[in-house]
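In the form predicted alone, a lone chain appears below as structure tokens.
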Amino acid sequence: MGIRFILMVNKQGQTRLAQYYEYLTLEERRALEGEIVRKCLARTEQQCSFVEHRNYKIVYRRYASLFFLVGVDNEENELAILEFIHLLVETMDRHFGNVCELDIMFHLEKAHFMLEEMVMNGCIVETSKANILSPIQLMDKAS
């Protein structure tokens, strides 16, 4: 399994979306998120986007006011995960216009649905934006 968790966090460190692909208790999740978010938000723009924390490798990227953090195994390719983050943002941009924190907050179920279309059990299974968005567009038409 490659991806262990995906977090979307604002500049103040508030988690806007969290998706875990391994079991952690609520207390463990809260502690892990707090440690990782503090560590990543304290870094400058000039530092690289990879951080090792516990038994995870954290790959993160900032887009506007949102930080996208992905926790992966130590064997995972960091550049591939950066590319995955970029694909996720591009997919959300295509659906929401220019994705922002409010889009995630008000359409949390759609954001989770996009992630579920892209990642299954910690493995990236879909990279086509059209294939990811077509079920969401069908749901929008039906409602």
Second form
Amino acid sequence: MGIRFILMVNKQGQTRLAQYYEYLTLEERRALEGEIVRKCLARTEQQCSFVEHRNYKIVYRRYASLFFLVGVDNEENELAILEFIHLLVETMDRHFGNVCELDIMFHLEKAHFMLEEMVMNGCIVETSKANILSPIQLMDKAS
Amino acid sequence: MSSQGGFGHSKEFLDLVKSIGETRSKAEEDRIVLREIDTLKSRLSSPNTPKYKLKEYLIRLIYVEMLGHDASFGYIHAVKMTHDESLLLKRTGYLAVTLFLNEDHDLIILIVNTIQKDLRSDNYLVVCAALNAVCRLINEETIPAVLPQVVELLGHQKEAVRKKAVMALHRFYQRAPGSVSHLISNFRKRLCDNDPGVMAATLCPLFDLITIDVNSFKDLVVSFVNILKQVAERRLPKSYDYHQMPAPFIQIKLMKILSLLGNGNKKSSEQMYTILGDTMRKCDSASNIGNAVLYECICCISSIHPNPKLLESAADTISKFLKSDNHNLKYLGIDALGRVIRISPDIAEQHQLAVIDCLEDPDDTLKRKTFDLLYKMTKSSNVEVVVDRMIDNMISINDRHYKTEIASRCVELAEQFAPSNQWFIQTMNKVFEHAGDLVNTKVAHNLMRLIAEGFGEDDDTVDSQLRSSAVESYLRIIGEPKLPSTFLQVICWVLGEYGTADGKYSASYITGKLCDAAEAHSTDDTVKAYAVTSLMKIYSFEMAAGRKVDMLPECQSLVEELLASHSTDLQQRAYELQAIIGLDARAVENIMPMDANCEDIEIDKKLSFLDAYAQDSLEKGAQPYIPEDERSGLSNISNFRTQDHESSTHALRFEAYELPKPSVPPKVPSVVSSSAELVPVPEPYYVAEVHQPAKSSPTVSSSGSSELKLRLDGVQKKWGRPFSSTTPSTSSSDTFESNNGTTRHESVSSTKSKVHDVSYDSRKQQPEVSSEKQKLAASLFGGASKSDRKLSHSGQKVLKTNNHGAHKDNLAKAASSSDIIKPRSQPPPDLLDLGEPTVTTSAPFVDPFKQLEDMSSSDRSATVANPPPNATIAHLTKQPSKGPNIEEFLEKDALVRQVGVTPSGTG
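Condition change, the form predicted alone to the form predicted together with the partner chain:
All chains and molecules follow, beginning with the one already shown.
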């Protein structure tokens, strides 16, 4: 399955985007997000960008005030996921131009559309920025 | 583009997002969301809301759920929006639906129709949107509704559609493999798609398929190797490049597949060697993504049939990882080391100091990974050090999930490699004390059995020493608060069996301790059961030894309390205890023989010891016993039995009993047979019944023939096993587990390492200084490199104590001999840059073994100017050349972080 969820959470622990690739109830999500964010926030810059939590491995990366967290299972290449996060950020950068937390908040659906292109069934399916963004650009033009 | 983005966002939406963005506490956020829920409820219920407004409301609903509140009141509006003509609204509708609903939600049925329609759309973006939804919402039942269309779309002219159709099939395969088993060939076809995106997507389902069935896809090795080659040669469009690497994510996926296909298959593996070597060479080890690909190469190399050359370059990369200052790379290095170590065990030695640094690192992720590595490289020579470390670590962690894992690993390693039983028991005690409720109860029973059976040798004194030391340690521990239930059970059992065995402790002392334990854990019925049975054993042993038994007042009150217990099990035990105390010494000795827990209990099924008694009764005119199978012809009562005589007597019968015929010939009462018909009870019942057969038989037979009913007399005895079968044994204590109303209170012992120091551990590691580190390295890596795993129990029994002593000597020798060499390579990390001089000074201290090793890996050492005397020094000399690379890398990383995002404040 690979990727189990992708979260964007700010420094205060507030969720800015959440996409789960397996079903969790609202309560389970709430608890999981709280636990993970607490764990990751407590870590220093030098420490690994990977944290094991329950049966997940969390790969996280911080950009200014925003944390990107990806929950994966044991078979994933952690460093590659770390770079996948950066690819996502680069893609959003290309679309929004120097993306920030508020961009994602105001255009939540677009951030989700990008993720929909990049990850399906918990697998990375598309890594070409042009391919990821073209449907979104077409939709922007049409409306 | 400004983050304010006008894009038709209403002021309301902008205000909502801003206020959410500005909240500083969860409570404040909750207030905002609750207010928003009210607003949305009223807005959504009003008719004639313009569509563009509805889209915004949906996104606000997504916010509500994302922030942890229920938005189910608006789900239906999301479903409705999927019907919309406008692509943007439709896709937003689909997005909201996939975020809100799981695949079994009732509303899905309303969407399937829309999906079917959209899959036929002329607009490929609509088809894509529908396929996205298919991947999230279609469950096993609805697969047939869309399957034909999805298969058709595999041939769509737009690559984006083909890609998503492949993923939809992948999803179907995940949900119900059977539904697409006839379509596997489509995946093979799509692997050759002209579009690299479709090809890359196809790797996902193929990976899953190959994981399950390698053999059917062996023929694809060539294709995968070819694709990887083309990717590495930059034949893919530039847009797939990431940080100057050609399509690294595709490379990684391909190597994951190759490692599956090459695992244990020499022929397939040989086809991969060249490309793997090339890929490794081309990787840029200064970038994260380059290292990610390198790491994947190592994973692949260690999984396929080994190739010495590739393993060597893997080893080089691993040492680069381990020497890096970047913790992520160290982490990968430790992980990779754990993979390669299975193939070339001696590779660990050169990295021992790096490994120990990681073990002591405050970064718990790194530490945890290093413990994984230690677990993988444990052998009989280093098991004591590894398990000690693991236990120390286990005590310090709070995470239940991880604690359970590490506790079970300690148990596993101890069972496999224990150098002595003494050590095994001590180790188990520690594990139980600190994580007793997290380990399998089977482990507790193993421990009890081990203490009871001892070494299985003739030498009894060793066994009794072992038991005495167990008793002693348990007497010390038993008073501790918050001991895990399982551990208390073990303690009670051992104290009951062996508490008074060596005569060191008086019965009243032990029984007092047991009572205290039962009292302190009054909510734990299992512990109380163990305690009271142990009391019974101790009193029996006392009586059998001819001493007078004075029950302590607290024991008396405990027994009285249990006599009235709600747990029938406890009650039973208390009654038994009372009964035994009333018997004479000779009887007690037979009931509870000393130290007989390992003896098999022979069950005399024929009850031959009653022969004389039966004979007696017969002579007095009682009816003889007729075996069941011979009875059918004799009695009419058994008539119905003949119809289904196949069914055994003890099986449950589900059909109604026939009404008894009133014309039963009273001349054939056959007491025993009729009562056996009515109440099929196991043999012990008769033992209790036999007391007054003559008196009870007439009434039984008469009532039995007139109306069939349950006989309740004597039933109480059914629960009580006849006393003769309560001989102490481990197996009988197993049954205690299942008693009703057992409440286990979770007493995960909070980190009380002090307790554990004082109680029974003198060997605990002192806080490390650097020479200490060397010693640790020597004991972890230095010992004999035999990695043969022994079978758990047979292994333990074979080991003798004198053997153990010799073994320790070896260990000490190994440690001291490596101590002599090690000080040369001792300089702490900041001296690493000295390089050359260190090499020359250490030359005289050449270890012959190390030399041998160097000869075997001569080409590696040849690259260094001065042939290094040992591997550790090799890494010292290489170190300086690494310097600039790391700096460059760190700079890049910092740069990347800077260019990424600007702080939110600017918005």
